[in-house]
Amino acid sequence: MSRMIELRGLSKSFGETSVLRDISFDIDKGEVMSIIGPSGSGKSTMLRIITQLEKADDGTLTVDGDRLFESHDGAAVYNKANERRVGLKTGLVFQSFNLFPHFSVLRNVTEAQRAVLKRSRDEAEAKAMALLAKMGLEDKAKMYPWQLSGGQQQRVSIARALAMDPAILFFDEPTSALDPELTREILHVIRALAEEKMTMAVVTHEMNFARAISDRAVFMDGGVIVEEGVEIFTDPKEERTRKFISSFESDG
């Protein structure tokens, strides 16, 4: 099985605050990895670095065979020639939807296709309508984000990410802004993508969902990976992991 993500020794600080320290993991093609841990543990920053919304301080990252940055003398050196190529291979679904409020649903899904991938209007709209149909939103194409529920807006944002044909899709707390009923809508969509063997990494606090869809899980705390593996949810080895998992079980 081919490697989609190879991350080694990722470190990141904001000023004097160390956010990520020596983060290393792999994600294989077709694998779904959940990333769990308390707020402030560095999960979102890690996704933002992989999707080029933040710069790494140190470490080495290869995405589907293309090296984005590598460690030289304690600093991450970026490969400028690969930045666009890696960017096209990664998609990110935000917790706050990030749709353009003045664009229709259809234009939200076609805009980047036309601007970045240079697809024709007809090609972009055909791709968008197929994805909106997949999300159960084909009848919402002419509406605007403010006319949709939170769950519908998040499904549009997933369609927008998929329209770019990414090799790997990242989700940053995709249900945190939604009530339980709308959360189920989004979890159903992500589960369906997992069944299609879409390579995904999902930052989530939905433990039951993470357990159900993940091939592997990573538990982060304090900017480090405390534990990873398929057995985190059922037989965690580290005390910090056990406490975190049990807190959700007691809440449920």
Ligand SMILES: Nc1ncnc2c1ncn2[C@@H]1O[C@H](COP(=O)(O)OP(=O)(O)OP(=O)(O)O)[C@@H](O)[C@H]1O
Second form
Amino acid sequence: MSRMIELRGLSKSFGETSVLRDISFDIDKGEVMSIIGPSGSGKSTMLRIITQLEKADDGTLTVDGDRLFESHDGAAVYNKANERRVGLKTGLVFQSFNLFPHFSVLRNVTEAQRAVLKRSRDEAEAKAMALLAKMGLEDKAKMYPWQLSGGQQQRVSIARALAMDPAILFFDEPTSALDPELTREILHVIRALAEEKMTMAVVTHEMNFARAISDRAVFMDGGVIVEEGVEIFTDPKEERTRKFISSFESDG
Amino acid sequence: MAPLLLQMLEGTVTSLQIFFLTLLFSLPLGFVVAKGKMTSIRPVRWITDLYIQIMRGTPLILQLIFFYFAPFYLLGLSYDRFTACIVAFVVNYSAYFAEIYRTGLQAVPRGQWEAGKVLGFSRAYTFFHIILPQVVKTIMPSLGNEVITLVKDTALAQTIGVSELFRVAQTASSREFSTVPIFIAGLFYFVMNYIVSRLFALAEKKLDYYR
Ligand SMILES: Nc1ncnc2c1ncn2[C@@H]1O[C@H](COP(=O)(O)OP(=O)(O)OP(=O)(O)O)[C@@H](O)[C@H]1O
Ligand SMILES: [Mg+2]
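Having seen the form predicted alone, could you give me the form predicted together with the ligand?
Below: every chain and molecule of the assembly, starting with the one above.
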């Protein structure tokens, strides 16, 4: 059993506007998938459905063997018993970090370990310190988020997500709020995680980075997957994909 | 002089009772009202909104009179002035606190709720450990203003005959042809509010460690 994500026929509308239509893909354990596409194509909504911040309208999703929702007569029926379990298997890193401003860096990384996973203080802090060290932030443990640069804040938020030992980690444009210097920091961290075979799905506009780390790739536009496969970076078949990719070439 | 001071002390105790009882009930009730104003259930939202509009749009004096006399005229019931006064203050101040809470709740970015959810916190856990501390920090200044207003508003309780400090002072001053009792009362409000604002300044300072 090496499949981490199996998504079939996902659809979602907000009121009258259809945002996702018939989205299907798989991610295997240890793989990195990149999700690219223009603004408004539904990338965030898709991640938010898998991480349970939004509800699916239709489709079937299995995460690491656990069914989260299943299509029945054109509607997604949620498997309530699995919601929490799937939630613990999925982590999400936000574009805007969303660190807890009133907690120190250390507490940002320990809070959920203690409250949700019921780890002891010692265990949670040891885990947090190890992750912070890995992010190059061991000397920042006692600081507060506002005292850190954007890149450091994003690394704390990655440590916070990793502390929960997710089976798959999703990134929604993790560098879009950062300038190029800080962007490199974050891409470096994600690349290191990929080398450790952390299963990840990354929404990004960093094409060179995406091409370098991806085992799978999807190009979305207007709520559908237009084209998939890592060839989309080098040899796109669809006109829309080609246009989108070439619009990034200047900053290669 | 001694009986005067004793009377004024009793008046002070009554004023303090109004002050603390109002806070005791309206601080938590304000949250319920704020929830009502923010709910997706439309009728509840409308009713809550109307209630807040009335409380903010009419004088507290009028509300005191209403809560004292309405039960008698409408239902033939009567209850004591002090209870009526507390009810009026609580109903009025809950509306004001609700608006303060609502502003504070809306100032917390939605991403804070979402981060809590993605990390596996329950809604209640996220509310009490993540959202509420941030709300408290943002509303501290407006809350301070409102509490200072409350100290001064307690003087309105005399409208329905509650012997709070200011009424006692006025009665005494006309009886003794002296402005001293009024001056003493004024001093009390001033000292009381000095303490209140120091406490709030202290709380704000304590919460200054993050942004
Ligand atoms: N809560 C919502 N209510 C209504 N419409 C929404 C909501 N969330 C997203 N949408 C709409 O759904 C569409 C897809 O949005 P989404 O954020 O998923 O796109 P995206 O691909 O992530 O775009 P971007 O690159 O700008 O982040 C957009 O048209 C957006 O306006
Ligand atoms: Mg997005």
